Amino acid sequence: MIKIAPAELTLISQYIQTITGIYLDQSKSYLFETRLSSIAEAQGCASYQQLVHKSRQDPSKKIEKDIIDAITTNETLFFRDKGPFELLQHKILPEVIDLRSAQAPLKTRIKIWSAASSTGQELYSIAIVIKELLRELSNYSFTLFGTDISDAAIAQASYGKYNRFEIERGLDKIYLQKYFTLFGDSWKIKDEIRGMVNFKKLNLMQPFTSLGKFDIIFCRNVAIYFTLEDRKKLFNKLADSLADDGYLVIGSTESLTGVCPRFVAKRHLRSIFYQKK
């Protein structure tokens, strides 16, 4: 394993923050080594300074992609924390459906964005909630959109196949039988759910106004890795992308106090959500 020199820590930390938004301080040298050493070796680099230089000079961006895939934490599970999905089912979705149905009674159109969708479990959980709540979707037009910075995560999410460990983390057996098909030693999401969603690579540090406005945005457990300044920028951009009467759901340990005054926190039972002032 290539050891990181003290003089390289600031360089590699700043480079990773530039390409991902993730801020890792100098105490994370072990993480750089364990996750990036194999990439440096494969590229014939004797140091991380050489790796950063080679990545910046790589016109194909393959090295940068490999670094992003290695450094991002794709830690997720179906119905993670449960509370946000109960909030979605019993509070947010019914209210959004009522609002949009009144505006367009013939075809109710609703856009939902999982902004840090990782390997897809969050967005598929949202789709399952919708199916369970509405059953018949012919009178509705749902746009369920998932984004992540990692190509590897987006590839798995798009394919919708999960091993037993991934399935058993948070997924009720009833939902497993209804919405998944056994596929070798793994499980694959059924087409009726897979057809509801779309995934795309996106760096949240870059502009995303082209995505349009969303009625509901989930942005959970990603901004915790950003600096305060980058969190402010992100949530201001999310405010621009949220409908005026839309709903924002963030992580249970996160708060927008001192981050984005454009949002006001609201409570429903044990869960917090945000709306624009």
Second form
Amino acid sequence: MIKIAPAELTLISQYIQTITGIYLDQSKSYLFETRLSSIAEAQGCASYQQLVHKSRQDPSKKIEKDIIDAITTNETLFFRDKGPFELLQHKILPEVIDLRSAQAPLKTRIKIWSAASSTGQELYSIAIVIKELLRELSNYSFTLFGTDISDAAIAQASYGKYNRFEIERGLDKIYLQKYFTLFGDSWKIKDEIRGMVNFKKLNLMQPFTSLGKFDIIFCRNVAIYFTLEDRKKLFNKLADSLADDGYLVIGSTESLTGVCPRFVAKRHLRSIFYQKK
Amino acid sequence: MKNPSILAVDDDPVIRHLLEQRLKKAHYRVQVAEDGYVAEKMLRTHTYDIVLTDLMMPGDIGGIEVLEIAKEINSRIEVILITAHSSVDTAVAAMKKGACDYLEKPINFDELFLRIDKIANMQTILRSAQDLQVAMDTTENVASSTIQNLEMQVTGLQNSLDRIENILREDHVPDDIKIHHALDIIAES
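Starting from the form predicted alone shown above, please give the structure in the form predicted together with its partner chain.
Below is the entire complex, every chain and molecule, led by the chain shown above.
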């Protein structure tokens, strides 16, 4: 493993913040080493400084992609903490459906965005909630959109195949049997759910107004890796991308106090969601 | 690493006895079953880490069925199939159903012990990952309820402040009344 020199730490942490938004302070040098060493070696670089240099010069952006895939953590579960999905099922979806079907009863359009979809579990969980709640979807046009910065995560999300350790935590056995097919040690999401969702690569540090407005945005446990300044920018942009009567769900240990005054917190049972003022 | 508990299933009394003796001698905790039916009963009444089963057994419950029953009862049980050379294809098909590994007859015990230890190691790592997960979930639950309570308090206070500001900025109300109203709101919050 290539050792990181103290003088390189600032350079690398700044480079990673530039390409991913993720701020890793210099105490995380082990993380640079364990996650980037093999990329540096494969690129024939003797130091991390060289790797950053080579990545910046690389017109194909291949090295940058590899670094993004290696640094972004993909810790995500189906129905990770049940709160947000119960909130979706019992509060947010019924309200959004009422609002939107009053506007367009024959074809009710609802747009949902999983803004840091990682390997797809959150968005598939949302799709399962919708399927369970509505059964008959023909009067509705749901857009379930997932984005993530990592190509590798998007690829896995699109494929929808998970090993049993990834799946058994959080997912009820009933849903597992109903919506997944067993392949050896892995489970693959069935086409009826797969067909409801779309994934696309997106860096949340970049502008995303072109995605249009969403009725519901999930942006959980990603801004925690950003600096306060970047967090402020992100939630301000999310406010722009949320319909005026839309709903924002963030991670259960996150807070928007001091981050974005455009949102107001509301409580439903044991969960919190945000709406625009 | 905890000594894994093993269920060995084989209808051949010689092999069954051999498995039991060799595994015991190597200090594994082992129980045996003479066919799929007995194996099913034992799986439903005891907890095992690893099931070692012959692929071909008389009756409706063969090795594949033992595998399916074991996985249904507890997906964390690992199953090693013992198979004749001629049925390797079946064993590979069984791996697709979640079998962990297969061994060809005649059983090479050194190889078997290595595989058992590997599985036991993996199960130990898995358990500590689960322990960490539980610890993390607990911390996260406490943190999230604290943060959410604070978030709602801040929201409430902000709301009060906004109302107080509106009152104090009103033009045609005497100061003492404004202060009185403001104090009422503070008392409420």
